[in-house]
Structure formats: C-alpha cells, structure tokens
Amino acid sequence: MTRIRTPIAEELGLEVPLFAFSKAPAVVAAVSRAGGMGVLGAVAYTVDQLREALDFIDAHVDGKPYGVDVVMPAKYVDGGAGHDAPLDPGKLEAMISPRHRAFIEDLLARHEVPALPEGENAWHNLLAWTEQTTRPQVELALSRPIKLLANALGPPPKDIVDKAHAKGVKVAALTGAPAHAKKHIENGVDIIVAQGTEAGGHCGEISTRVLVPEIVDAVGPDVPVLAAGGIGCGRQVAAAMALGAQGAWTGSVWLTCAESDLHPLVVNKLLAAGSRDTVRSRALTGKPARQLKTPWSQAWDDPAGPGALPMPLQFMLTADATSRIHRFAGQPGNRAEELLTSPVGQIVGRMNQVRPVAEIMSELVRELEDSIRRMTAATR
C-alpha cells in the first residue's frame, strides 16, 4: 500500500489518512491494521462492556493506532442535577409524559411486536448520552492505549481535553459549522471533523462540500481538519482533500461490512435503500440525526404525534421499544422487522453488498490513489 501523506496522518502514523466510525470493535481493529485508524462509537457501551470491546481491540488491532469516540452533549436535560451532579434517573422518567410513553405502546401494537419475556431486560436506557454518564468512559479510555479521543456533540469540557493531552492522546470534536469549530478550538480541541448533511447520525444541515472549505478557512492553517459526511469511496476522499481537509470520517460505509455487528436484518434493508432513503429526524436521540427512512422515524416526524422528547429523554423513552423491535424482529406473528433501523448517510445507495474491511480499504486507497494521481496530471 502506498502511504499517503498528510501531516495529521504522519503524526498519528497512519498510512492512509482515512479514519472509520464505528461501534463493533472488529471493524475497528481491521481499519487500524489496515492503515487507517478505527474509531470506536463507546454510547451504545455500558462500562463494562466498554471494557470488553477495548479489551479486544487491544488484542487484534496489532499494535497500530486506535480511538474512542464518546457523547458528551453540551445541551441536554439534566433534571435539573446540573452537569457536574450525578443524574436521578427517576426524575428523568417522570419528565416522560403518558402521551408519549402510550404513543410507544401504540406503534408496537399496530407492528404487533409482543413485550419481552418475563425476566429478560431491555437496553439500558440511558447509557452514554449525558455528561455524567460518559465521564466513566473516558476514564477508561484514557487508560488504554489509544490515539484519538472524539466527542460527537459540542465542544468537549476542558478537563477531558486537558486528561487526553497529559496521556498524550489527540482530542477531535465533529461539528457542522464554522462558529462551533472555533469553540472546539478554543478548548484545546486538537482536530476538527467538518460533518455535513450527508453524515448519518447526528448532522447539521450544510454539505460537506460547502461545510469543510468553510471550516479549513475559520480555523486556520495549523489546525487540521477532517471531511465527514457523504464519504465511502476514494474519489470522495481525494475531493475531500482537494477542499482542505487533511483526511476523511467515515462511519455508514462499515455497517455493511462483513465485520459488522448490526442487525442481519438491518444490513439487508441497508443492502437494499437508495441515496434517498435516508431522512434527518429526532426519532432516535432528541437530537436530528439521519438515519433509515422507516415507519419509525415517519410516525415520529408526525405533525399528529406527540413529537421526539429532549435527549437524553427520547432514548430512555424508546430503549424498550428497541429492545422489543431487535428481539422479535423476523420471527412469525409480528411485523418489528418495519421498525427496525439505524443512523446511516446518504452514502448508502453505495452500499449494496457485504464485504470485508480489508477489501474496502484496499479499494478506497486505490482509487484514492488513481484520484490523486489523474488531478495531479491534470496540473502539467
């Protein structure tokens, strides 16, 4: 493989500047020893099962550089605990009203997804979506041999970026728009990841194409920025880099690959959509994130509906229901396979089949070689 060069590349020791979202630790592990960097999502993570997935990527990833990337929000609802105060979880489900929690139970019905057994727990319904919750996580993060610390949603708190910076540990922050970057900067944030609309997940509403030059040009020269958003083959990439950006986020390409830990069933509807199959809602988090297009998402975006709570509301209020989706989903009697769905970008008309890791990143460079190769020629 050819070691592409960039300076935020170079000082992590990358051979190509391609860095991968994802929350199943053997796709993380296959990017890294591929020679870009895997990212692990820690949100859907208890502690403990942080534990287990950092355990393995430390044992598979062969020695090359990894990260962890976590939700520390901003602005979310605290129950009035303030964000250096532990969370009351049970003030947090009265916040929840009856018309939300029946408007649950009607959409499962109308699905006919049953309860889940006598005995057999659902998600945890709070997991990583506050502050409170995510401090643990990085603590145990930062006691690993990782690379790169990300925060997902607003400027991570100074503390963090400061603990990261004495392990040695580079700190980036995704963002889409330039105001927000200049606030990751001045809290010691060391890398910008410019997300466009594209993204799947949490996103704003400008295009990476608009988004990442607007964002090379507010933070300056000496500090590097990363393309997120709309991002899964190498000439994306190379026009990612033509912007200014010193590398690509990637994150919808891997939930189709054969390292994939989703949902057999997800894949196959990830398989199967189009580029305009995805839509920007508050039906996952609280907060617009694009994801599938599914009866889910459409009977929240409902102007009839009672509408998506506050995170980290939204989720405590549906982790049953996801939970009951996932169990039943394919079985006789029920139709939870409607429901079933994921955050993923517009890149997924892409995805059409399974395949390795390997296999994609050694096409992806490829053709980011043949890209950088064909503008180079084009300047003679």
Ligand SMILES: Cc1cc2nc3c(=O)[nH]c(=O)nc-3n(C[C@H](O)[C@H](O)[C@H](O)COP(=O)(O)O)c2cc1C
The other form holds:
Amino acid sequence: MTRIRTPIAEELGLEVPLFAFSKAPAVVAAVSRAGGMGVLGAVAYTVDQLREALDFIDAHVDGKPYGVDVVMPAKYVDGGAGHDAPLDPGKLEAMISPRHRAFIEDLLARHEVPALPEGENAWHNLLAWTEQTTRPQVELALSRPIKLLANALGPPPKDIVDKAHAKGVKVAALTGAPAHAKKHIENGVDIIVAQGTEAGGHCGEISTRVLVPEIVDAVGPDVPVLAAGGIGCGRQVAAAMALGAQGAWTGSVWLTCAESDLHPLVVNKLLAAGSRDTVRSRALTGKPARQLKTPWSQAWDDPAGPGALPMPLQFMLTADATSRIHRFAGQPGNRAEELLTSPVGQIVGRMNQVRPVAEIMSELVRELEDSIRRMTAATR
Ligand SMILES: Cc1cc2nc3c(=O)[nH]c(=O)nc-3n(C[C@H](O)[C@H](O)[C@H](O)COP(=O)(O)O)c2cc1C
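What's the form predicted together with the ligand like, now that we've got the form predicted on its own?
Starting with the chain above, the whole complex follows.
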C-alpha cells in the first residue's frame, strides 16, 4: 500500500492518516490492519464488555496501532454530587418527570412496541455519559497497548491526560469550535479533531470546510488537527488535507461495512437514506447529535412535546425504550422499525452498499492519491 505521509501519521506509525471511529471491534481491527487507525467507541460498553472487545482487537490487530474513545462530558447533570463524587442513580432517576415517562410510553404505544418479556433486561442506562462512569473505562483502556485515547465531549480531565501521557499514549479531543480547541491544548491534549456539523453523532453548527482552517489557524502549526464530518471518500480526505488537517477522522462510513455490528434493519435504513435524511437533534443523548430523521427524532423535536432531557438523563430515560425498539423491530404486529435510528452524518448519501473494510480502505487511498496527483498537476 502507498504511504500517505503526514507528521501525525508518521508519529503514530500509520500508512495512511485515516482514523475510523467505530463501536465494532472487528471494524477497529480491520482499519488498523489496513494501515489506518481504528478507534473503538467505548460509550455503550460495560467494563466487562469493553474488556472482551479489547481482547478481540488485541487478538486481531496484528500489533498495529489502535485507539479507544470515551464520552466524558465536561458539562452534565450529576444530581449535585459534583464530578468527582460517586453518582446517585436514584437521585438522577428522580429528576426525570412523569410527563417525560408518559411521553415515551405514548410514543411506543402509538407504534405498538410491546414491553420486554419477563426476565429480559433493558440496556444499562448509565454506562458512560459522566466522568464517574467513564473513568473505569479509561483505566481499562490504558492497561492495553493503545496508542490513542480520545474524548468526545470537552477537555478530558487533566489527571487522565497525564496518566495517558505517562503511558506514552496520545490524547485527542473532538471539538466544533476554535475556542474549545485552544482549551483542549491548554489541558495537555495532543491532537484536535475538528468536527463539522455534517458529522454523525454530537456536532456543532459550523461546517467542516469552514471549521478546519479556523482551528488549524487557532492552534498553530505544531498541533496536529484531524478533520471530521462529511468524509467518506478519497477526494474528501484530500480536501481535508488541503484545509490544513494532518488527516481525517471518520465515523458514519463504517456503519454499513461488512464488519459492522449494527442492527441489520438500521443498516437497511442507512443504505436507503440520502444526505438530506439526517437531523441534528437532542433526541438520543440530550446534546445535539446528528442522526437519521425518524419519527423518534421528530417526536422529541416537536415543540408540543416535553423536549429532550440534559445528559445523562435523556439516555437514562430512553434506554428501556431503545432496547424494546431493537428487540421487536421487524417482527409482525408492531411498527418499532419506524423508530429504529442511529447517529449518522450527511455522508450517509454515499453509503449505498455493504463492503468489507479492506475494500473501502483501498478505494479511499486510491482516490486520495488520484486527488493529490491531480492537484499537484494543476501547479505544473
Ligand atoms: C454511530 C455514531 C456514534 C458516535 N459516537 C461517538 C462517540 O461515542 N464518541 C465520539 O468521540 N464520537 C462519536 N461519533 C462521532 C465520530 O467520532 C466522528 O467524529 C464522526 O462520525 C465523523 O463524521 P462522519 O460521521 O461524517 O464521518 C459517533 C458517530 C457515529 C456515526
């Protein structure tokens, strides 16, 4: 494979400056084997499940560099405990109004989604989304041969940055605004992921093409910036590098690859969706996140409704409902499938077939090379 050299790719030992965020261990291992860096999203894992996922990656990554991503928000509801005192889930549950609970039951009833059968448990409703619940994930991740620790929301706490650095692990942080990027650097973060509004998941309002040069200029030439949001082909990676980024951080494009572990009906929805079928909504986590436009997001965005709750309460409120929707979607006698959703970016319009990671990577690199060659030729 051709080597695409940027300072951060060299430093991390990558063949190509392409980072792939995914919750699927098989995707992470495959992208790293293919010369990029797979980054495992830990948010939806219990510590035991995360241990299993990391065992899988360590067994299948052929010693190639990979990373772990956590969601440790700077701002969230902690029930008055403070960010460094134990959380009281009961106190948080009490902050969820009966109106919100009734609203969800009504939404499920209108789509004939049954309750979970006796003995079946809903997904854990407070896995991450707070510093207290994410710290054990970080401890575990730092006990593995990771090369990168990334945080989704805000500057990671200084002690965690120091712990990672003590293990020779680079720290990255996502941001949608230049001011936040500077704060990250002050907190010891090494790599800035400039995430534009096109991105799947939590995102700001500024587009990637506008945001990346602003952040590159704000943090200076010595800080590696990765562009994120709306990148799913080689030309878009080339564009990111032309904007001053040292590489691309991608997420959505891996949701429909062969190694993805997403619900098959969600995959079908993504394959059928166009770039106008996403919306930035608080419906999933309480913070603005780009996702498929569905009756779920429309219900939560409806001004007549109670509105989404702040993080982590929205996930606590909806975890049971989401489990039921996933459990019954596609079965006769209900319309749960309509409520099935996923965070996804505007790049979804390009995700039209299921292909293995290796094929997506080699096509991406080929097109990136062509773009670089074409632009270089333009100067001759
Ligand atoms: C399904 C999904 C879940 C995501 N969850 C997280 C997360 O837990 N942590 C995080 O840092 N970013 C998360 N992201 C954002 C990605 O890391 C990445 O920045 C984004 O997908 C890039 O834009 P793109 O979707 O246009 O490729 C998520 C993205 C998607 C699509």
